[in-house]
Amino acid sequence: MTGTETSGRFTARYPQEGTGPIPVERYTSNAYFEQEKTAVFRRKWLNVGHELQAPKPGDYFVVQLQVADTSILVVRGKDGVIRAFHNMCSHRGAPVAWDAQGHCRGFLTCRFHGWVYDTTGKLVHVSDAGNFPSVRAEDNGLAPVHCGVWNGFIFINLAKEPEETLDAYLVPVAEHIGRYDFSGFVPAFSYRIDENVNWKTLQEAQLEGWHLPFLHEKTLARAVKVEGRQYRHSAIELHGLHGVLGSPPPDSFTPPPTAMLASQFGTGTVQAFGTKADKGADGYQFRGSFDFWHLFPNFFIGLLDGLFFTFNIWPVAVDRSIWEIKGYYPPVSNAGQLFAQEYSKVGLRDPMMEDCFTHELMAAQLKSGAKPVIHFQDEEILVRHLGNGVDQCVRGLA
C-alpha cells in the first residue's frame, strides 16, 4: 500500500475533526491554561493511579494536583473500599498523610495538630476537644472526592456532581479496552519527567507514531519501519473523546541481539513491538503489534502482548508538566526474568529521552511567536482530536 492509496483515510472517516491550522495561542496563552483547569480538570474523570498501589486495607497513596490546586488522598479502607479525599486536615488544612504512600492500622493522624480520622474520611478525634465548642466531628471529616475503580484503575473527579458517571464516561471505551486481560501483572517500574512544556505538546507526541522513523530511528524505529514506504498507522479511531492508535508491526524484524537475548528469558518492549498479537475472538483485538488507548483528557493506557503500560500527564503551568510512566508486567522469579524486564524497562526510557528533549524544543519556538499556527496531517488526526476536545470544553460544548 503506497502512501498516496492512504493517503485522507481518517479525514475522511472522521471529517468533523476539521483539516485547518490551530492557533498557536492554545499552547501559549495563560488565560487559556486557567480556562482548561476550570472546564477540563475540575469536570472530567481523571485517573489517578492503579489499586495495586493500595492493594491492602490501609494503604493509601496521594496524589499530587496542581493544575486543580490540591492534594488527593486515596485510601483502601478497612471493608476494601478505594475511596478518594482532599489531603487536608478540617482544623486548619495541614495535609492528613504527609508520605507519597505508606499504611496505617485504620486511621491517619495529621502531625500538625494530631487530629484523627478513619479510612472513611470520619473526624474520630480532635485533640484538646472542649476548647473547639463548634466543632461538630460528623460535620468536620475529610473532604470527599467522587472515586472509581474500573479495571483496577483509579479514577476521580473534582466536580461536586459529575456530569456523568465513570461507567458511562468510559462507554465508547470500556468495551475494547476491556477484552484486554489486566490480571497477574504486577507494577515492574515507574518515571517521573518534570518538563518545560505545555501539556498538550507533550501528549501530542504520543498520539501519533508519524514521527518514529525520524526522531527514534536509532530506538523504537527498527519494530516499525517498513522499508521504501512512508509510515501509516495501522489503525486510528475515535471514540467520543477517547481514542486509539495502533502501530503496524515491520515486514520483518530482528530485534538487536541484546534483545534476542532477553526474549529467551521473558517479554520485552522491545520484541512485542515487532509482532502482532491475536488473541481470538473472544480477547483483545490488537489493531496493530502495539495499541496505545487515550482516555481524555490526560490518561494513556499502551497494551502490548505480556505487558502493558500507562502515562499520566500532568498540567503545572502553561509551560510546564509531569509525565509519570508505569510499567507493569508478570512477576519476576529468575535472574533471567529480571534481566529481560530491566532491559525493556531500559527500551522503554530511551525513547521518552529523546521525546523530553524535543518537546522542549518544540515549547520553546512556539513562545517565540514567529508563527502564529501549527498544522496537523492525516496521520496526526488523534492529535488534532485531543486540541478539538479540550477546545469544546473551554467553550462550554463538551
Given for the second form:
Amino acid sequence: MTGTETSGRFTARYPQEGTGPIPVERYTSNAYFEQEKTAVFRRKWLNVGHELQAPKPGDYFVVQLQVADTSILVVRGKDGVIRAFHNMCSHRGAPVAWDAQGHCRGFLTCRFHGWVYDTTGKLVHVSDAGNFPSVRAEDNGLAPVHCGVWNGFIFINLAKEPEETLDAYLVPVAEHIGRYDFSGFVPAFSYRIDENVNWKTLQEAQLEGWHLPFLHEKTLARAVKVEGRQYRHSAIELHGLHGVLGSPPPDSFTPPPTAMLASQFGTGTVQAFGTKADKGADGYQFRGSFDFWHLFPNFFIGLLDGLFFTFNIWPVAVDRSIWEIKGYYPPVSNAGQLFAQEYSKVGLRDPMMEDCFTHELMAAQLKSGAKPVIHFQDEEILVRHLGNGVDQCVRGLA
Amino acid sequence: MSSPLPDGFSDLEPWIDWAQPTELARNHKRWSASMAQSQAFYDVMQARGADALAYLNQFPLTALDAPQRTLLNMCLALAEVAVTVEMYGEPQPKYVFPIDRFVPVHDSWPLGATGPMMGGA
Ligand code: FES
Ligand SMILES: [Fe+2]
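Given the form predicted on its own above, produce the structure of the same protein in the form predicted in complex with the partner chain.
Every component of the complex follows; first up is the chain already shown.
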C-alpha cells in the first residue's frame, strides 16, 4: 500500500490498516462485486433481523437476499426455536411464505398446489401424493440455512458448512455489546430505502462521524462536540473485522423547546445525549453519547441510553442496495410517551435523509472514471477497515 | 355535527389539516407548508402541546376516540414542524432525500407499536 504516514492516533494504534488511497474500482466493478458475493456474503454470518419480529410460535418473516439470489424464511417453531430456510417449496420452487411477515398455526402451506411444511421445515403433506410415487417426504423438507440467535439478533450463514460458529464470529465484540441491557425494548420504527448506490458507499457515512459538522450542520452538529470545525471521535476501536465508534458529547447541549416538551412526557433525545448514568462494573461502557457498532460485513447496532437501532445494508447489484433501519424503544402506553418517541425518531431520521442525499450522487460520479482513487483520513479509519476487511475476504485472507 | 377536536381544544381547529394519521402524511404536510404556516402551527403547539398531551395521557393510547386521535396527530405533527423551525429555518431544505423513497414501514403498524403487525395467535 502506498501513501504517507500520518501522526493520526488511530492509524498509530492500527498500523495494519494502512493510510493509502482506495481504488474506486471496489465500488464500481461488477467483477469485484461478484467476488464480494462469494467471498463475503456466502461465507460470513449475516444479521437478518431480531427475535422481536417473530415473538410467538408460528410467527415468521421473509428476508429478500438478492445478493445470494434467494429469499430466506425465518420462522419461530412450535417449540419456540428460531429457524431459517430458503423460502422455496420442494415441488416446483414457489415461495412457501408469500407475505413479508405473518403467523401460521404450526404449518405453512404452499399456495401453488398445497404442499404443507411444519415449522421445523418438515414436508408433512404432499397434495395428490399418489401421483408423486418418487417423492419421499423425508427427503423433501425445506432447505435449511444455518441460523443462530445472539442477544435477540438473528443471524444466518449461507455456507454449506460455516467456517466458524456464530459465537466464534462474534467473539471480538460479544463481551462489549453483550453488556448492553437489551431487555424491555419493542420495535418502534422501521424504514426501508432502495438506493442506487454501492453497499459500501451506503455504509461509509455511518462509519465516521467526521462529516457531522459539515453535512449535518443544521441538524446533528449541535448534539456533538466540534473542535474548530473538526469532529474528533471520542473513540474508535477495531475488533477483528468489526469495530465501534463513539461520538463525543457536546460541552454543553441546550435542547430546543420541542425537546424539552418531549422530555416532560417521555424519554428520547435529551436523555440520549445527556450524561450517561453509571451502569456499574458489569454494565455497558459508553464510548460516547452514542456508540455505533459495525458487525462485518453489513450490520450496525447503534446504542444510546434508552434506545437502540439497527441498520442492515443489503447489496442488490454493484450499484444498488437496500438500507433497512429499525429502532427499538421501551413500550409506550400513552400519548405523551408516543410524542417523545416520535420526536426522538424524527431527530434520528432527518440526518439519515441527509446522508441518503449524498449516496446516489457519489455512486453516479464514482462511475465516471474521472478519479482512480478516493481517500480516508485517520478519523475515517473504520471506513477503511470495512474496505480492508472486504478486500481481505476477496483475496482469500479473511 | 360533532366537533373534530376534544372539548377544550377547539382553538386548535384552524390548524386541523396538520392532523395527518401517518408519518409519511405528516412529513408531506411539513414539506408543503409555507414558513409562515409552519411558524404559526409551531407557535400554537408550543403553547398548547403540553396541555394536549396531559389531557391525552388520561386515556390508554389504544382507546382514543376520533377527536382524541386528531389531537394526538397534531402533537405528532409538532415533531415534524419542529425540524422546520428549530433546525432548518425553512420548510423545503435542499439536499435532503425525499421521504417517498425513505419509506416509513411502521406507518402500517398499530398505534403505540409493538412491532410489525402479526396475524392472530
Ligand atoms: S410449488 Fe409448492 S405445491 Fe407446487
Ligand atoms: Fe450522517
